[in-house]
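Shown here is one chain on its own, the form predicted on its own, set out as structure tokens.
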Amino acid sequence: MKGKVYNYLLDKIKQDGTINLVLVDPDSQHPERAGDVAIAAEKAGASGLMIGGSGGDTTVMDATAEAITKNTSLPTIIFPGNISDITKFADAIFFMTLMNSRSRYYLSMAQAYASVAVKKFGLEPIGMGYVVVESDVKTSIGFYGDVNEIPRYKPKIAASFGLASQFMGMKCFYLEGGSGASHPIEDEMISLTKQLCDIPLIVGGGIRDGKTAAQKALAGADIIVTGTAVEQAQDAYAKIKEINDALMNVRDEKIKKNGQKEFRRE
């Protein structure tokens, strides 16, 4: 069904205020471990799984995605580092444009190469504007994507990319703080972007605990992405539940502070 996963995300955001998507990097764990994380994510109340990385190994991507989809009824969304991350073992794909890349490949060519496979596999494409914000660590996407990083304390630049994404017809906008970053996206950047944009705002990078997740939700994030924190946790279930519980605890305050926007459905 057209827009099934996207509409599901909108319903969850309306219900919960801010939702958590757990990111699984095929390069960081064995497929069996990825399947266990999927089970933990559903049990702990996560809203979905994202899968992707920058390794470029199609075989590993397929095996990981298959292990996840066999172990959960939650939607699985591809978060592609490149066209090699496209797999039939998923429900949808963030069909994204790296908005602050200097490379024509990541601005339009990769999307053209990927489009036929996305259609062939019956994946639901969810158009997404994606930007990488200045980080204290060098990210894989920053290296491969030839990114002109947004200065961390220049919120207007990030917000303008978000608004441009909306005007270009994207369904959501992602502020990326960097995998493994010690500092998450600044609250001011999230808040200004939220004020200007009428599409769901995704925030990831450096969110390692419930307190930080709640803080970013109150700043205006509609979707929190957690990856490294779950990968490194001895108890994936406990870490995901900690983050989800924190988001639910600030639900009413977040909606009161930011309003309850009605996003356009498919």
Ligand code: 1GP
Given for the second form:
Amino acid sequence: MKGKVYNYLLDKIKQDGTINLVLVDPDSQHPERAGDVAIAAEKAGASGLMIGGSGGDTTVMDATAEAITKNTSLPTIIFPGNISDITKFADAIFFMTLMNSRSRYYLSMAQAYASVAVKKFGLEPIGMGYVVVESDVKTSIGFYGDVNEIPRYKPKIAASFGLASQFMGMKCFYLEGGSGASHPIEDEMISLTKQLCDIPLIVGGGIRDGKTAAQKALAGADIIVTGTAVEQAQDAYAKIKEINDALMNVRDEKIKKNGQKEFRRE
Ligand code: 1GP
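With the form predicted on its own already on screen, would you show the form predicted in complex with the ligand?
Full complex below, order starting with the chain above.
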């Protein structure tokens, strides 16, 4: 699916209201299991797979991405923790800027290092503004990325970063609640960001069940990311299906909300 992933995501969001991307962290599972998760994701109706972490081992990333990509026709998108996550075995890459980082490296240097390989591998770059919101878990990206966490109950700060991302030309915006967090991003933060921004809003961190996924969808998330819940599930297929079914149950309501948001000059 090289070169077509972003448009595919836009179409899917239009059609389904909110879509689910399954995140596979190469550090947390054997490539063989990752390949099985890819099969389960496609069968259960997920819209794509994100691959990445912060392990820094290129060989593990390659093996995992290859196992996933060969097992599914769903789009595979790199979710890089660093330049070591760039692999040719994927369709696209979230070409991210860690907007609330204090580190010049995570704001633009890593992207410069990465750019030529992304081009040579023919990966579709999908520009993304990415912010880490305060949570009860300490994340690798928070540590490596020298993050100035957005306070959990300050929705306006997050929404402002979303709008800034849009104005800077990013194609989507990600509110990161921290992998494995006990509480996902607050609804108020999601809805205010959605009200202000027109680019697809991605929400991840601590979403473990269908009920929560539906709640975040109705708050305004266009893409739900689920990693830990699928990783820890005995039955990955059943977990992904639970989340997808819940999103489909609120599909019409979410699409209606999206329509109400459209700006019209009087
Ligand atoms: C992590 O937001 C993602 O970057 C997913 O979080 O592992 O909690 O699903 P979980």
